[in-house]
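Next up: just one chain, as structure tokens, the form predicted alone.
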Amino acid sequence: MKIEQIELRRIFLPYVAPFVTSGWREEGSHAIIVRMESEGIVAWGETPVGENPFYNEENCKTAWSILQDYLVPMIFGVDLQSPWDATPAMSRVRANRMAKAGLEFTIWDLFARREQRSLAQLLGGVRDRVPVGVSVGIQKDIDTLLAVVEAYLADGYNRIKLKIKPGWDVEPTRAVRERWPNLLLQVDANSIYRLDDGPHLAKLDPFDLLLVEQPLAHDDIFDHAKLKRMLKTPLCLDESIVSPDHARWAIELAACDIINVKPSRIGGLGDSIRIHDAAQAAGMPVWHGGMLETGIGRAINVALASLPNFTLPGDISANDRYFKRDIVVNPFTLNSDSTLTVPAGIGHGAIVDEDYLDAVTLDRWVAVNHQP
């Protein structure tokens, strides 16, 4: 299959409320939306990159440039026999995995549409619903935090993730646990702690958490292996796992108990499946993280989360968790059992609201493939 045309749109889609972590604050989505055409088929994907390079090394400006100057020409230059060919086609460009993922996602959608199958089927999904939770950003005080958590529980979410940082960790977690003793609860540090903080992080052990996520440096595996021995709470790696090799290193070093799989961080669905499979073979569960995607990326995430080793609730909340209005006409809604329904139609299932997409588009770029 030769890709005939690729269109990129850089958007700004405001969040319902600012999202605050230990390292950054975002007012809305700065994603790059990908539209691709081949053989009369139109497919969509998303690069859910942030405004600043604070989660990983990419931001919306760097991804936009790398896509235009390198990745789109590379995809134009290959005859794709399957969606698995996309990642090797872009391998000469090092890192820049979110930029790559936007194209790779779209190619998977294209092949699913070509084969008249759902994306979940093409990926090997086994569920028609996936369990989900909600991620709660750092709040101004504990009373506000408890009110925010209570509202999400009233919405029907039964798993809560708290963002933490030094000075906002033990006491907020204690307050939530004391209010809701049976709540599925976990915390996420976004790489803000050091190994010397291990004894302090161990103070979270009494709260019966599902996991503590990525407390140490974003590119560290070695020190996490040391930290793991200090904690009773299961340790999860997120930012550190950017490839199947990184997952293998973490498994062999016993650096974690759980892996958070974010296909945009990893560079696409193909390598995400490889990580899923490696963790499953090692007896290690995975769960699906989120990058506050629009409805396009959210549909892709839900399809991937239907694979069998995604055994913990994911951060793939219903669309209205983040956006008053999304760029799709068929947003996900939360089921009564705190799940999202896996789309069963052709492709990833997101139906783009092209009029509203036009309204939130900041830049648009179209490339036509003239290669023979």
Contents of the next structure:
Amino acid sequence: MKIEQIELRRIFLPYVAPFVTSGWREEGSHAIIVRMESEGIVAWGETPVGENPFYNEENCKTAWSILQDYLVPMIFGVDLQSPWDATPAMSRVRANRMAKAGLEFTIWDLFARREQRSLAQLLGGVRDRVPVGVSVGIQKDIDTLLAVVEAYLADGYNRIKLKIKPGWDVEPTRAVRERWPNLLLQVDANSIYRLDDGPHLAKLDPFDLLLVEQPLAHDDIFDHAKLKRMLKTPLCLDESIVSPDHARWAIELAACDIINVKPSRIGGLGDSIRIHDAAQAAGMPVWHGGMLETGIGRAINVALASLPNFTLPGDISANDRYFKRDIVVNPFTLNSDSTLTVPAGIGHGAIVDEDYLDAVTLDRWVAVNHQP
Ligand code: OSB
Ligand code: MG
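Given the form predicted alone above, produce the structure of the same protein in the form predicted in complex with 2-succinylbenzoate (OSB).
Below, the chain from earlier opens the complete complex, with every other chain and molecule after it.
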């Protein structure tokens, strides 16, 4: 299949509340929304890139320019036999995986729609509901944190992730654990600590956490292998696992117990499935991370999270945890068992609210494929 037309939009979609981590604060989504047309089919995807290059190396402007100058022409240049052909077609461009992911996701949606199947089915999903939790940003004090967590529990979420940083780690975690002794609880440091902090991070061990996520550098695997031996809490990698090779290195080095799979960080659904499968073969669980996606990326995440080795709750909350109004007309709502229902219709299932998408669009770019 030749892709006939690709449209990109830079958007700004405000969050219900600013999201604060150990390294950045963002007020809304700066995603790039992708629309493709081929053989009369329209498909949608999303590059959920940040405003700033503080999570990984990309930002909304680099992704915008790499997409236009390199990735869209590369996709126009191939005759896709399957969605698995998308990633190899873009491999000459190094890294820039979030930019690539937006196109790769949309191509999966296109093939799912062409085959009249759900994206979850096409990916190999086995579940019709996926367990989910909430990622709670850094708050101004512990009382505020307890109130925020309490509100999410009242909404029905049964797993909470706390963002941590030096000065906001042991005490907030202790406070949440003391208040809710049986809560499924985990923490995420977004690469702020050093190996020397191992003894400090071991102070989290008494709190019976599901995992501690990415304590050390965004591009490190080696020191995480050393840190893992200093901790009782299971160690999870997020930022460091950007490809199937990185997953293999982490598994062989015993650098983690668990992998956070985010298809945008990994550059696509195909390589995410490869990581899922490699971890499963090694007896290592994975769970689905999030990038505060809009309703389009969210539907894609839910489909991927329906694969069998996603055994821990995902950072895939209902749309209203992120946005007062989303750019889809069919947002996810939380089921009473802290799950989201996997869309069973055709494609990823998100129906775009094109009027509201127009209203939040900052920049629009359309390319028509003139290659034979
Ligand atoms: O590290 O998991 C992370 C959001 C943006 C960038 C990185 C991360 C996050 C989250 C939010 O933790 C997860 C979500 O989408 O709910
Ligand atoms: Mg993380």
